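Shown here is one chain on its own, the form predicted alone, set out as structure tokens.
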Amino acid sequence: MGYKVAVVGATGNVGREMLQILAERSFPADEVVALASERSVGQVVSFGEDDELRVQDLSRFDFKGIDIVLSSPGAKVSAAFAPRAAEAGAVVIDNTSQFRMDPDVPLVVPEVNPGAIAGWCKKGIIANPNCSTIQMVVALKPLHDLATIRRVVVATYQSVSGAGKDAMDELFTQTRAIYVNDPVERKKFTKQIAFNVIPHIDSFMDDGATKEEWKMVVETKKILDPKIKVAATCVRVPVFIGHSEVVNVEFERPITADEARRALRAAPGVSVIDHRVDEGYVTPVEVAGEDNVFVSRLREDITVENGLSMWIVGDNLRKGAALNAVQIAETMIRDGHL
């Protein structure tokens, strides 16, 4: 017996990438649904290879028959519909900042804390992380087990893909202006994006972070261990799809490189790239379409005690959304929780 399955926000990034994923991974799926605004109702969005869906009207859909969502339209649409779907009997797994921290919602990510899905049943949501947080955490968390992380410095270099269609529309119009000497025009960026990076994601907060900053530090501590202190700094780079990060990490016992590298090497979701000559690393281009964590530049750091330092590259729109959802489902059929 199959389940059914309803998109929302399935004609943006994720959306298109969550029913992708969903066809590629064969769901056990009897029926999918592709669900956004009123704006982009009858538009027709690709699932599979070979199959369409004509996109629903979310605001006049009735959830009731529907068994899980998938949900990444903007936090105040999923703060609307995602509680009525769960009232209808769906699972909610939404995408979105809304839920995150909310402490009846599990927080996410299946080879970092798969056993907080049991707490699904509170609200009837799950809650996916942020982008950055979760190819960070399913790196760290390996090395977390072996050694104890003490604290996190990370500064990450984030794709204009993370902030929607638009964002990739201004890079590519913005590229081409240049070019051709025309004036670039900013809409969706505070500053030029192209041949450009912006230390700014998100709202600044009084602290002097920006909220994308704060999702990594609070994200961190509900999913992996509320005692690491972590520090980011985000920024956005000139890449259509794949986020980068470079990570130092401070833990309570001795690792070496080595030590570390096997740990990564054995770990799910884990892929380590990681060899001293040129092009003995991963960038974003290599990992646009793949599912896997990359790991390269993994190097001990001899000016902390027990430190190491390393480059993690993941795509955004896969692994930071669309299939951490998609898993997140299908450890839930795994474990019984459907």
Second form
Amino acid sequence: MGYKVAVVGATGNVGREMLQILAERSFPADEVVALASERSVGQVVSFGEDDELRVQDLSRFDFKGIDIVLSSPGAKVSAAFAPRAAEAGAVVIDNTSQFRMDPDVPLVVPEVNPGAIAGWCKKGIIANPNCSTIQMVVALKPLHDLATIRRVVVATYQSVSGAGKDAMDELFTQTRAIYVNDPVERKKFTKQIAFNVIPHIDSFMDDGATKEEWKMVVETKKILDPKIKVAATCVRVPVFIGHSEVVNVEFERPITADEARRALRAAPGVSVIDHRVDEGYVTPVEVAGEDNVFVSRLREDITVENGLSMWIVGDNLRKGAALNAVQIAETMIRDGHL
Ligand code: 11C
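With the form predicted alone already on screen, would you show the form predicted in complex with (2R)-2-aminohexanedioic acid (11C)?
Every component of the complex follows; first up is the chain already shown.
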């Protein structure tokens, strides 16, 4: 017998990807329900190549009988519906920032801390980390196991799909407007995004960091190791899908680029494409639609003790969001939690 699955936020970028990935991976579901806010009710969303689902109203939906909820509706919506769904007996795997730092909610990347899933029963909720954190910790985990990471300095180059469908439209519309000499209109982004980069993702905090940067710091500590220091600068770039990161790491012990490459090649969820020639590295347009996190440009950094630099790229909608959530559900089934 299969599971009953509900996808919340089914009309959004991540919700659509969740439905696609459930179908693609033949997730053992007897029934899949698409839920969203009242204004999307009646819309039809694709489920795999051949099927379609009619969107139902989240606010009126009775979660009784649902086993697994995969959700990405926005933090406020999750705050309101997730406890209700968990109360009705479902496990909620939530992709928003709402529950990530709750000590009673595990924050999980299956390749990194699958053991944390056991804590799901405290609230019936598991949090999916932020996309820029996920792809970084997948690559850092095997290196941490090898030489113990002390400090990470990361700069991100994040695609507009992380900010939703409207943001993707804004990049397209602005790019077109510039080509045809129309006025450039801003809606979602605080500055022009076409042919530009914006060092600002999510809201500003009191210390001058943005919330996106703060998330990379605290989520890395919760998932990988509270002792790791992280300095992050998050930047939006005019790329549709795929986040990239320049990551500089300081370790406790010496580690060569060759050792790191070998460890990364053996690690789950990582592909190393690192040839020191033209085209011997990976860019975001090449990883859109891929499941793995890709590492290129690995090299020793001799300006610090035991330092390495690298370039990490991942599909932010897949491993950075929907795929990670589905993998959490798959791990729960494999390990007998469901
Ligand atoms: C972005 N990382 O690229 C964000 C999107 O906390 O889940 C995901 C925000 C979050 O804009």
